[in-house]
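Consider the single chain below, provided in structure tokens and representing the form predicted on its own.
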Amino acid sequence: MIDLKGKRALVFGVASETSIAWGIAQKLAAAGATVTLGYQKRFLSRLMQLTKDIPWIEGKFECDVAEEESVQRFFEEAPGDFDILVHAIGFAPAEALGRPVIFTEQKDFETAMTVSAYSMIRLARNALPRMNAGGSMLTLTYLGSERVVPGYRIMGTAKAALESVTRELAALVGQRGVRVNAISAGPIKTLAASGVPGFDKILGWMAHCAPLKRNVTQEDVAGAALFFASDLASGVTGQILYVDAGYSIMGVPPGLDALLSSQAAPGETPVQEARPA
């Protein structure tokens, strides 16, 4: 069993009980860690209800990762040194998600990049002076960083930047004994995911195609996060780990014959399986 007794974690991105960040916080706590949360002001009421009377929550401090002053204030208010940092944050304006990427406004592009990717740099810069040797920084990404996912649009670009940031940070802070990794999680129904057009269809398609024939859960992702936070991953840094029920390994979806037949136009002969002459 993984033992994190005496370890202190910073977790950013809890917005509701369905947040992946919340699942990770619970998993770290179950292993013995204590947790300090950084939250966005608009989620305060929900967060207060969620964390009421939970003994492993050391503190809750407002932190808007889009603002340098807010991040600095968080680290001034949160006392002591830390061993684990979890960055589970991603955002793009609805206007950017609702239109083809070619029509993305510059301001919306900048917002998506700042909140989803640059925020990891900002948090790491402020946290590093207080990260203990052997510490672990972790972020969350998605397959849309390297493949086109309908509805994900500019967020895919932001996640690609975040993955690059993960590698750059890992190379930079490794000499301090700090590791930086990312989990590429399959789609999960969260508050943030509800803003992605057609998300329910994406869930269905991935469950159909994934080798495990299901979608992943917060628990699945939290288990991988626990591994990265522990000494079991002491030699792992700069990596992207896919926790997606195996979807990312698939090149052609199962049941291709049936799929192509269903797409044939009326009066048109369905595509036949290629056979040798």
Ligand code: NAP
The other form holds:
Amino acid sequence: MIDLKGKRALVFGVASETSIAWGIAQKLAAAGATVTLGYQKRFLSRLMQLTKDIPWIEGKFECDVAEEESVQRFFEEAPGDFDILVHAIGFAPAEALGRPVIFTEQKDFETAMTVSAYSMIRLARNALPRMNAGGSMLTLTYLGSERVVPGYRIMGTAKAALESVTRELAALVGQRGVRVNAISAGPIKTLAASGVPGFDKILGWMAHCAPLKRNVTQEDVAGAALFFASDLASGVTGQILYVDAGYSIMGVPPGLDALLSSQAAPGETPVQEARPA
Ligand code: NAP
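Switch from the form predicted on its own, shown above, to the form predicted together with this ligand and output its structure.
Zooming out: every chain and molecule, the one shown earlier first.
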């Protein structure tokens, strides 16, 4: 049983009950942590409804990670020291997601990079002086950082930058006893995900190909986040953990696997018929 009693978490990226950040906040709280939320004004009423009368929420303060002043204000308003920081924020303008990457406008590129990748640097810089030794920073990334996923476009570039930032920060803050890691989550239907064209098809394809034959859930990702937040991960930093039902290990889709098996040469055992000794 992981015990986070007395630990204080900062969680950025709760927009609705489907948010990955919300799943993580609930999981950290179930282990005993208290949580302070940073939110964007846009969904304020929905957030207030969602978090009303929840005893483990210590505070909620507006924080637009695209603005240095907003982040500084957040850290002025949120008192005390912290043990856990969760950055679950991503955004690219719809125009940029809607057109081939070669037509990306510079302003949209900059927005995607600022909100999705630079924001991790900004939050880490502001939080670090108040992070306790043994602390854990965590961000959320996606396979589109290293492979071409239809519709993900410029977000893939931003996630590649975010993964690099994760390693750079981990190398820098390790001497303070703070760890920085990332979870590369499989697709989950959230508000941000609904902005990715063809997302439902991606969900279906991934479940079809993944070794676990399903999509991952908020709960799956939150479990891994709890691990990173806890002492169980005390020796782990700068890493990207795939929580994707195993999709990322597959070299070919399952249909092709079956086809290859049916074409096995005489004397070869088709894959489906192979049994452990
Ligand atoms: P979500 O519920 O829509 O959360 C995204 C959050 O980012 C929202 O709370 C959004 O706030 C916030 N955000 C956007 N711009 C911001 C800004 N300037 N300042 C502060 N917050 C801002 O979607 P999610 O899927 O849980 O996304 C969380 C993270 O997981 C993202 O980094 C995403 O890329 C990553 N991820 C998601 C999936 C997936 O399939 N869902 C897979 C892998 C990784 P507003 O909505 O108010 O703008």
